[in-house]
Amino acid sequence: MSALIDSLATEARLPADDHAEVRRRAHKALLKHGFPDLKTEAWKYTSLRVLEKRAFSDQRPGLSSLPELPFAATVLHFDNGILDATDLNLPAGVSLQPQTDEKLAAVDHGDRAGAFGWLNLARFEQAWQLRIEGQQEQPLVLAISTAEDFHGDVHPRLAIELAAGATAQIIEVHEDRGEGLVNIVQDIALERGANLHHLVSRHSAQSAWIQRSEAKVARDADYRFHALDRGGRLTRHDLAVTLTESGAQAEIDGTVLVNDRQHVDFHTAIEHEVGHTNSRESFRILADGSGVGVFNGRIHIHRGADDSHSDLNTANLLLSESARINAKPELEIYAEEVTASHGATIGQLDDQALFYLRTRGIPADQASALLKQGFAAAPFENIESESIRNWLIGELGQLL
């Protein structure tokens, strides 16, 4: 992984700023383990030779388009990675501000960061912390767009704090049409009480999407995720939430779609650390064409953690001969009064059922797209807000 040392983690590339020892020691962790392999476990079916060929540009590029909703939303738009926080209108309740080196050092996630994180913490541009009190009504929307010339790498660095009791939904929207890295860590608090929606709907080019996110949930906190990833050159999204204390909650649904020459990854993780906690996930992949998904789902019960309930499950269509889907579930359990099941299909689609519509007069091709959309669809119908449902539905319609 030289290459990748050589384009991406040279000690002048660093920034000079007020954070030189934060990044002093995330480089050094870095230079120390280098970038992950398929001899690494956890990336043994997700290669990087896509990021070694590639040659990193400094031009900064032209100015990225800010998708299009159809629901009323507050929009932060980070244009190429890079957000204008001057004329920001956030609504009451929630302020935003650059985190301070006490700050990042505090988040500093040792060896569980990763080659990436080591990354993103050594050369991010800006870090910022989104704190969010009270009831919000209105949706808050994360736009990270390129531009088609983006031919760079960029780290954003966010950390989100839901106060005691609030309530809020963050919905991340990304939009690539450029062939660079863009390198995302953030991190999450829910205190007592909280409730936190968090939707990453994404869509990339040629770009590769890395993002490593880590969720930590208080007592009676309850922190639910949906993802819709509709496929790209390269992503790898890990997910990490942590259960801190008695009565915490953690749902994960998502769904994803690769065809011809994408590779999507998916590495979520659940820890329950003290008893009296619940989790519930769901996934499903949908490869067609030459595409590869990953799905691995870890649910860990700690020793001590008495009467925590945990259910996994990872349900997977293979639409062509030369899709590829890897999917692995895992429960590890020290616990003795614990409910925990998994399990994990991969099928095709039922020539019955498709033969069933076709009695009733639909074409083969629509037939199809109505089975997989019905399949595709399922994660998402526990959303509880219409407009968002509704949107991300459509959205899969549109694709299938």
Contents of the next structure:
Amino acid sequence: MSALIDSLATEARLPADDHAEVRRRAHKALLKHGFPDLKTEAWKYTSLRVLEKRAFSDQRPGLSSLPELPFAATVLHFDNGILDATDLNLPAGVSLQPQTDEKLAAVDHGDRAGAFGWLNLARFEQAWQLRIEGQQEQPLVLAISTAEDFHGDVHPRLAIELAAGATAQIIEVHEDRGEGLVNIVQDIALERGANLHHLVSRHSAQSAWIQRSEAKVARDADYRFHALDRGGRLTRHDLAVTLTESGAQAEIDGTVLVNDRQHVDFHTAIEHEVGHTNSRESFRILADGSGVGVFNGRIHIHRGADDSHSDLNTANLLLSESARINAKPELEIYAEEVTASHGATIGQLDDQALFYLRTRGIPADQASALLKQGFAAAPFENIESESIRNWLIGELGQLL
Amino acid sequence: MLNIKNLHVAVNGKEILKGLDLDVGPGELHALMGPNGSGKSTLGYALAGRDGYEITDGSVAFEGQDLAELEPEERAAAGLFLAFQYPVEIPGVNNAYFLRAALNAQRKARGEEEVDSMTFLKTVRESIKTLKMDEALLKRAVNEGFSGGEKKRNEIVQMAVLQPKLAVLDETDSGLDIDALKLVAEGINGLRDGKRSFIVITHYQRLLDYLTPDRVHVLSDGRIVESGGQELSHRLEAEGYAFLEESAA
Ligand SMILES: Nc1ncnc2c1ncn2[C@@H]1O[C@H](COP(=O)(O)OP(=O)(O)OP(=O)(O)O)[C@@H](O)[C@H]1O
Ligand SMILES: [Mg+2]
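Let me have the form predicted in complex with the partner chain next, following on from the form predicted alone.
Below is the whole assembly, all chains and molecules, this chain first.
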């Protein structure tokens, strides 16, 4: 695994700024643990080979384009992964500041499985802290995009804090056209009674897109996550949600589409640390071509987290012979008075349904597109905002 | 309209239809009865072009055209409609969207202009009203979570919107309550215009009382073993299929 250390994480590549202490600590941890390989349990289906073969350039690429969105929003554009924070017009109640070293010094990304987190901490360009108060009507869009000549590595780092009772929608729109590495770390905290709807719509080209989102959810707070991943050469998203106080709740819905030689790996974990916490998760992969889709959904109900409830379901469609899907729920329950249901299926397009549609005059191609679309859209049906729901479902329709 | 000659159909290599003859003229309504497993649905599927329903012998002509050469969607565009005995649930596909896609796909295949959503909605709403269905069903996924009777009525709504030349209705009356049965019968009668033809597969006299079929056929072991007028269905209702075996013996 030293190939990646050599190309990404030599000491000489540590930015020289006033975060030196933080960076050195992260770098040390990275060297100690190394990057994961196929023997690392959480990475056993996702190889970093593509990445190892790359040389990363420091040259500044051309301006990346902003996505067009059919709804009004406050947009933060991370051009080639870097936010230009001058002239930001943030709504009242939303503030953006650099993270303090005190906060960064306390970060723990664990062992080898968290190597990219350490890499981010060693190499981040900026570490931002977004704080949100009150009821935010308009969504905040984090647009992370790369240009065609992007061959570098970029490490966006963002903490998102929702004050007690705050409500917000954060929509990440990730559009990659490059061939580098985008390595995102997000640290999300919902204070009491806060309500966050967090959406990710991602389409990656040749870049490796690695993201780690950790959310802590306090008393009576509500974290909702939707992901639409439209594939990429190497995409890995780790989402870890911790329900830290009673009444906290998490809902995760996602759809992944892979085709050709794309590879997308979603690892989610929901930690029920205390009792009276609820979670629900539904995740779908549609794999076509030689695409590979991985989903690992871990639910961990800690000792003493009695009277907690969780439901995890993953349904998957294998659309070609050379596609692969690894989808696994993983339950660990140490509490009492708990309900935890889970299900996992991998199937193919339903012949009966195809035939039914065709007997109504719908040609075979269109019929299978309709079925795929219907299957892929299901996790978004519960999005209340019609414009956002239709936007995501429309993005799906373009691919299927 | 439909001319079936000596039709042999095998499913998974097993012969189910064993030399079936049937002619349905324009505007006619034929009832097809027969014991469970005799091959009624198989005939419907074979007509609609289901994969794995292999015509091993004989022929089926629809308005002079050899059906075997057409894909299921081409048969639909040519004017053939099958109301399924067990309508299929299609999760995630909106009922109204599906119906409009179907109608427009057929129109496109026939070189006709697509219908706009206003005209379309008007047509669907009328059919829905005739069948006293809840309009909310239009916004739901096709057949998903529909009750048995709702599914059957939804088939008739589709027929009314698609306006086929020949409709094969496979036990559309099974599982309907008495009022719904009457509504479905009205739906069918409303579409009888002297040109459109029907094959109505049923086990019961009740539906036929409303429909007054031109011919009644009995299918047994893959063949039509008896044909007649309405008196035949009355006799079946009274005596069951036992007399067939006697006459066959
Ligand atoms: N895929 C299949 N493989 C093998 N046999 C089949 C298959 N499909 C149908 N059959 C058999 O073909 C025969 C005819 O079935 P079909 O469904 O046409 O009967 P039916 O007359 O419609 O009966 P019902 O009144 O119960 O609806 C049955 O014996 C059935 O088991
Ligand atoms: Mg049948």
